[in-house]
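Shown next as structure tokens: one chain only, the form predicted on its own.
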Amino acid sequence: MKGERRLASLMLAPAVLWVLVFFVLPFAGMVALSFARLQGRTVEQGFYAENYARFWSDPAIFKGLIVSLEITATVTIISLLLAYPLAWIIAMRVPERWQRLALLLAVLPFWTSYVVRSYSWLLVLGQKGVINNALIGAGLIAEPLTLSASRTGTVIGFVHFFVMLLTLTIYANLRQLPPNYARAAADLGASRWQTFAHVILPLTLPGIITGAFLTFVLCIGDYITPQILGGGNELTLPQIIMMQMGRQGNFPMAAALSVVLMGTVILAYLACARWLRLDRI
């Protein structure tokens, strides 16, 4: 037993060392920096809570977290509503020999550069973009709609990306469902809706929650899409963090906001983990 434990420890050592060097130590350094303060152009080390106090007291900075949460929640819900039917069609309606091709077509945008994809949406949603030109040409609107440089553009850009991610996680769960479950529910008199609501949906919750959490993490920490498609009319927390570093050189404040962002992600993870545990009870 001791030999097996020693072998297991040796096999785990590289992974543990990697996490310590590239995650734990940098995060600890960021937390320490968040309690420093900027005096002129000099960072004064110490244990000062003024950065966190400013986060709560400055409406413009605190609003950045609220905007990030609102956008993330909207993107997660819309992406889920679009991804579940798509995953269902691929898993249940597409013949098995064509499912790999269907998944490939569904995730094809992943192969495009993230920046290129955002700028492509800017061309589509702009004042003289494809959508506005088509609507004006059809006589449906007289003035161009404000789709880019707004929260709408940011949400559309995010949804385009995260629908693919949620489709994969939900599809994996749907493929693991034994078909006998649905047949048994039908034999017991359940309708298709009852079978979905009481059998299929609860069994696919792990895939839904996993995909929703990944969407939450990637969306709330994203800087590129809000910067390109949002137009800077309302700033997300990652944009404010970049402003603190790039324009003001206030690295302690940027570190404090990054810790707040990380804490939000941890709370989301704990909520998802608790939900999954309760679902299994």
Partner chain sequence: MTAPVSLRRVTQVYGNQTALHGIDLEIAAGEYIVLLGPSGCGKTTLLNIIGGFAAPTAGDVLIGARSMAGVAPKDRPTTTVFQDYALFPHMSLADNVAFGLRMRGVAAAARRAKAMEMLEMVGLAAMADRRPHALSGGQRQRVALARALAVEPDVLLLDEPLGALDLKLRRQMQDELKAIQRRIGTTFVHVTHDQEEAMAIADRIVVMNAGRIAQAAPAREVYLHPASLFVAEFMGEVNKIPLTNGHSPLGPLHPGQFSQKTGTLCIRPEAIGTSGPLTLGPARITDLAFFGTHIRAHMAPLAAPDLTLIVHLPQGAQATPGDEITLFARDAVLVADRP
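Residue numbers count along the first chain shown, from 1. Superpose the two forms; the largest set of C-alphas matching within 1.5 Å is the rigid core. Fair warning: this is a prediction, and the values are worked out from it, not measured in the lab. Compared with the form predicted together with its partner chain:
- In a rigid-core overlay of the protein, residue 265 has its C-alpha displaced by under 2 Å between these two forms.
- Core-superposed comparison between these two forms: the Cα of residue 16 travels 2 Å or more.
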Second form
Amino acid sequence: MKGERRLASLMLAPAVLWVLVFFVLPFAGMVALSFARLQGRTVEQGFYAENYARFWSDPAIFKGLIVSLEITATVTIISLLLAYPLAWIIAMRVPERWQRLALLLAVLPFWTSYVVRSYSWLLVLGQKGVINNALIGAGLIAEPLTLSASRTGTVIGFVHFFVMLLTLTIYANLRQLPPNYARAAADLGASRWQTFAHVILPLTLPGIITGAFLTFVLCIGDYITPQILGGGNELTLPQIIMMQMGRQGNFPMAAALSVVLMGTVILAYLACARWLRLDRI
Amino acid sequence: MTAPVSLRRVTQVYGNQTALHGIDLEIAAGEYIVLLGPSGCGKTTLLNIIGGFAAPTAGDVLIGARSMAGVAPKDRPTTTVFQDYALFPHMSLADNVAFGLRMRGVAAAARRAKAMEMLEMVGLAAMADRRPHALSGGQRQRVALARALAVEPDVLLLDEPLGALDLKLRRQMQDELKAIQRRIGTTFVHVTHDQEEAMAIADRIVVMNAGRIAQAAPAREVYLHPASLFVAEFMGEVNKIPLTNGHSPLGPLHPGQFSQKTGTLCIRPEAIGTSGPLTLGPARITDLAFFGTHIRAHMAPLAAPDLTLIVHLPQGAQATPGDEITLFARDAVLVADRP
Amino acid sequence: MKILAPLYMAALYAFIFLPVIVLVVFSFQDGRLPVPPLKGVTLKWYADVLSDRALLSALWNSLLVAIVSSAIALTLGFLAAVALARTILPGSALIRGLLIAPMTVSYLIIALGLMNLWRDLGLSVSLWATGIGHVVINLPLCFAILYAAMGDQQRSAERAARDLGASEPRVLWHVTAPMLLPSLLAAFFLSVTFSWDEFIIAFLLTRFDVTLPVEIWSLLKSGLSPKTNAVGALVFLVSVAAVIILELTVFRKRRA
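Can you switch from the form predicted on its own and show the form predicted together with its partner chain instead?
Every component of the complex follows; first up is the chain already shown.
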């Protein structure tokens, strides 16, 4: 027994050390840095709350959090509403032998480079892009629509990515349901809609929440998509963090905003912890 | 509350495999029918067709003289106890049992009362607000039964309902199932591969083999007068003595009721002993084992030492390997097919 | 109802594929701008990409960092998953939580943390730092996949191997790893894809030896160009080929 434990500890050590040194330690360092302040161009260590105070009082910065939350909420809801029916159709209506192919196709653009994916949407949504071109060509509009360089662009870019991700997770969830649940409900007189509302939906809720949480985490921390498709009229929190760091060289402020971002994610985690199954993705 | 079921030439074909070959069966209202057979014999397919989970390739199912063609499971007067019970894990026992009534638009108070009544019947009223995961296998089985009966179906379908239970619990549940069926009078169609279970509960056993009905009769009839070698073997251990024009490896059999007959003579081990109308001749004990209610002996007839007969000797018999005994048999049945 | 489902499916597939199709089509654009109208078909942008030194070295860097960091993440994740699955240790729930934790944190935060650490230690950022960051993001993934794949069957096979005299490393090598092979491959492949495609860590933790996404990003800054389409199309092609090969080999076998 003792030897077994020592061996297990030895096998665990590298992974635990890696996470401690390269994840926990830097994060702790960042929390410490968030309480430092910038004097001229040098960082003065200490315990100052002024970064957080500025986050709270500077509308330009605080609005970043609001914008991020609004975009993330919109994206999560739209993606779920679009992905659930697709996953459902693939799991329940597509013949068994074609399901894997249907799923593979549904997530194929997942494998385009992440930077390139946002860029391609620029080609579709831009002033001279495919959609405006087609609409003007068809005589439906006279002036190009503002699709990219706006929140609409950011949301579309995000939704595209997360519809694929959520289709995958929800499909897996639907397939894990023993088919007899739906049969039992039908047997007892439930219509299709009743079976869905009373049995399928409640049973897939943990999967939905897990997918939604994943969407939330990835979406709220993303820099590229709003940077490419958002147009810069309104900035998300990650964009502001990068700006603080890059143009202004204000590392303590960037650290404080990162802590705020992290805190938001933790709050979201606590809100849905009851249903989350992160070790079962 | 109860209805007769009539199967007319029910055929099921999957690709190039025929799962059911034109099944004809009349089930009386209030009858307890057990579909018995090895896996792959078509019994579950047949149950699914009655429940509406599969549409037959050809043929028709009538329940209470109404054709079920094109009628969805939810609109049929049948409910099912599933093999894995399929209890909804996110609902309490009472909500599970009340589910069917809720789908029929019964008011909350009324369906709660009915659910409690059903749970009372299966002895689980005290646990009404628990979730299914807190239950043992036997308790889940009872809830599944209560849920299926709560909507007062004409016909209850049971798909290997006792398969997941241990032996002792299974025997107990068999008695309970039969008692409940007697009380409510609903037609039960029960699928199993366990012949003892079938004999314990069925009014009539329908033995199935390779998509056909091999025999449909009460337990005593199926056991004592099997219609074929398959039925004889499936219902329990049996000695098979080949007959060709009245000749067997044991020599001529007395009396001569089997003279000139060809086929296989089936004799149960407990039907062989030191007395009986049919003489099998002397045999030597080669092996013995004490089984509690009897002694199971392997015996080699002197006339045909290669043929091993299995014989149940009385519990108190004084026997040792090497002993010679002259054997007699009763209830011998001749079936046409050969092993 | 019958027609609604196929219609919905078609609409969503169109949405999902629209940008990819536009990307690929205009990578052949015989003109300066990758937007309609399509003026003609040319392969010159592909030739441009394949002769671009900076892009090719970025591609090489990406491959290197993806494979090395995934191999490390897989090894560490495998050892940890085996240890936690077979032995009951004090605080194992806590350790599990710790190993999964980076999964719930934005890459941006991981990148900033490592950047600060590197600055505090006086190190200059490099491809190595990026690789370390990629192990941090992929370790939870590998651990979670392998931990979930481990079952009772695993444990009894390991016990049997030990009973037959296999030493611990040989048990891992001859029994545990082969039994987990599909999951190991899946975890490795997913890690490679994530690392290969990762932007923000690579952006903040490299200076000269940049990876492909970072190089593409700097291409973007000079505006729309069919050359960017060509790079994107090539990356897509390679990834899809890898997915198909994996699907036809690993996952087909697993189902059989």
